[in-house]
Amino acid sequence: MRNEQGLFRHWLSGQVDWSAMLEQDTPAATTAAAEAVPYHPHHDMASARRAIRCGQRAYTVLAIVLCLIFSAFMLLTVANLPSYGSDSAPTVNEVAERYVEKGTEETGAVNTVAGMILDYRAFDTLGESFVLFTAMCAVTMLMNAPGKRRVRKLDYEVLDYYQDPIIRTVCKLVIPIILMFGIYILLNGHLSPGGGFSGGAIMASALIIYALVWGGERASRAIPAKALRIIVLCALGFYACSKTYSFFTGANHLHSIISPGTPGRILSAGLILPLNVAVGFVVCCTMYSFYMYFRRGEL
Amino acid sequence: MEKLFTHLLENYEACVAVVLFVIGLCMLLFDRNLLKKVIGLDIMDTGTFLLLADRGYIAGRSVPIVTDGVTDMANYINPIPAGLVLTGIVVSVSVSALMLSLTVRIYKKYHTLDMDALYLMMSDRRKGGRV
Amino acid sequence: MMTIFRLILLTGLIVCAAATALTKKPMQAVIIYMAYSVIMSVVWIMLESPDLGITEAAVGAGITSLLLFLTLRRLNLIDRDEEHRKHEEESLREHAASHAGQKEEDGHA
């Protein structure tokens, strides 16, 4: 049986092919006779150290070469791109023109970006919401430790911030304002910059400040874990159902009850406003639960 | 050659995006700390986003929000890269949250974030099984 | 004028990214990464994409840095002093030495 460093050196000099190594790694290849043989390194410590140093040097050289090749290729590509800020670039094609010129009329959204990501390319955003949901599930699985206070309290750390009058008063003033700002951005996603993602993140930051100051236990009593999960699932289900309806009627030229409305009004743009709210809730709950899992291992 | 170089200077923002990407890649390749590797991946992400947003910019035009009912393409920049990057930013956050939780798990098991020490301990463990 | 401002911002981006790569302490790297994200959000406003600016300021500078800080706190890496680090390096070296010694013993056996 070969030592790993020796193997690496052999591989560097091209004497080992990867297919044989892969076969070696499969459990079927290790027979009982091979296991009975005790572990014998081929060489003494000095040569092993030399091999390790050699391997590290080879890694550094290869990595530098890789970086140089990467940057050279990318700079070459940049040198052949159309010049910065030109209006005749091939990216400004009929698709972008259609989105800008017909977007307001067809979707009812004044903000073309919101109209694009929540109407023309709504399935893209649905997939992204599911990416967030999947990340939340994965973080839950990796960080979940209910009931165990694994985070050691540091002695310089003040854990009851809410007893400090300055922090308490400022937070009582600031949290509603941040929450309202987030809701404003969320609801005005089709009229002004913003929308579900940024509004949801700002709302989540308000909740995070609450949990930070008043402590995890009180926050998890105020916002129970079950409510968070139900909100996320309802938002995702509503998004999927409403977009399925709108794509179904749109593709089959059926009459749809959703109308774009008057562009510029707050209650316009058909499905974009409720979809923004759904995406905002998903983002808000996901970010808040990221915080809670990283902070105390449970919601 | 000279023409290429002047063109590179014209596209200075794309060059900056390339530099950011390469810095992130160097952090991924050379830094031993797992946490710094996560930050490096985030920097790589933002480099890519900067390149995309830079391609959508058109000089002298404004934000693609229809004002005063003017829906002529000559007034607005390209909205497509903005939408793509908006999607990408949120995905990059969920990716980094996932990797940070993996980092926490690794630290709990091996009590180090150094890649070399991790390799050493992992090979220890494997050989311990074999011998 | 705007071009100069843009150049300053882009230089700041590169400097922040390089400083993040070169600092040794994770805590400093996280703080510099936060500054990097804030500069990035201003760059996006300059590129006429305020949607991206708001999202980056809330998500990149806010949530990502917060998660990085929380990770540091969980791992107790905040304000770790030099002595502690030296101690850890020593224990690491001891571990490596015992590993090597074990290997030699195996070789003799």
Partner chain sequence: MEKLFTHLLENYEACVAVVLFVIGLCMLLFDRNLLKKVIGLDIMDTGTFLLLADRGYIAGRSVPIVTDGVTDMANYINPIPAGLVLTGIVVSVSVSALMLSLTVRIYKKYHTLDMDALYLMMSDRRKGGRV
Given for the second form:
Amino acid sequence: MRNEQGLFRHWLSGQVDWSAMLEQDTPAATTAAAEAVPYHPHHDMASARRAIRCGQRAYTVLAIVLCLIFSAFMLLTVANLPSYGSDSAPTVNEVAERYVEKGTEETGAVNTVAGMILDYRAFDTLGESFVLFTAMCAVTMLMNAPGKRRVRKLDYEVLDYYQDPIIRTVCKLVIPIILMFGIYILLNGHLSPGGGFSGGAIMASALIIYALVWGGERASRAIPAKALRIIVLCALGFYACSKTYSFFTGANHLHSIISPGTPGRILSAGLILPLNVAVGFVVCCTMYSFYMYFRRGEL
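Can you switch from the form predicted together with the partner chain and show the form predicted on its own instead?
One chain, no partners, no other molecules: that is all that follows.
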């Protein structure tokens, strides 16, 4: 038994990495560990290994126990929920009836879902949009954290899709079609199934395909990161400011300032159309930003 204190102190200070050697229960690992640091007379390598392994086992057991407790809690919650169609179910109340019977009249949206999430519950949707914005901010800070070496430019491409004439030609035709379809879904969200979330995701897929085929460097020049941030901030600011009219007109959707218009027309449903556009921009820029951040990689 030799120099355990020196080994342990060097390991705690980060000067020596023993994780690989501790997993090997061989004399060679012990010999290499003894030669790496100065000699101390009271070292017990086996005790250090046992302590680390006991800590790992305790952590694993604690994690399993917490997962089981949480799973049991969730199962008990589901078991005590009212049955489907029950009169005591929280969803069976006057709120759903109001949405179905007077949704088109009060919001002007033929799509009841769009009228619900962008008029009756517009502030909930604003919170969901801020969740996406917060996630993008968190990824930006993590990817630009100090002490990390990022791959700025790759010397080679694992798969260079641009060199394939079939893929390049097909994408030139498909990308505009995807963008047009996303815009259609975005602008007709109050008239048909769709809206800001789905339309924004479709438009983001077109931008991702462009970056995948033409390369991240060219895509960054075409759509700078600064422009994406400005678009997201303007969209969220417009959404937050435009819905403040509800504080003045009342919670019962008294459209004294902005009329819902004629149901079925593209320029109708009050603010639902511009709010759909704002949400679509947030979703599109967020998804595209995530792809561009993770595409660069990290060392």
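Owing to the predicted nature of the structure, the values given are computational and were not obtained by experimental measurement. The term rigid core refers to the maximal set of C-alpha atoms that superpose within 1.5 Å between the two forms. Residue numbers count along the first chain shown, from 1.
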Kindly check if the Cα atom of residue 64 is displaced 2 angstroms or more between these two forms relative to the superposed rigid core. yes
By the 2 angstroms cut-off, has the C-alpha of residue 274 moved between these two forms once the rigid core is superposed? no
Using the core for the fit, does the CA position of residue 87 change by 2 Å or more between these two forms? yes
Rigid-core-superposed Cα shift at residue 54 between these two forms, Å: 9.5
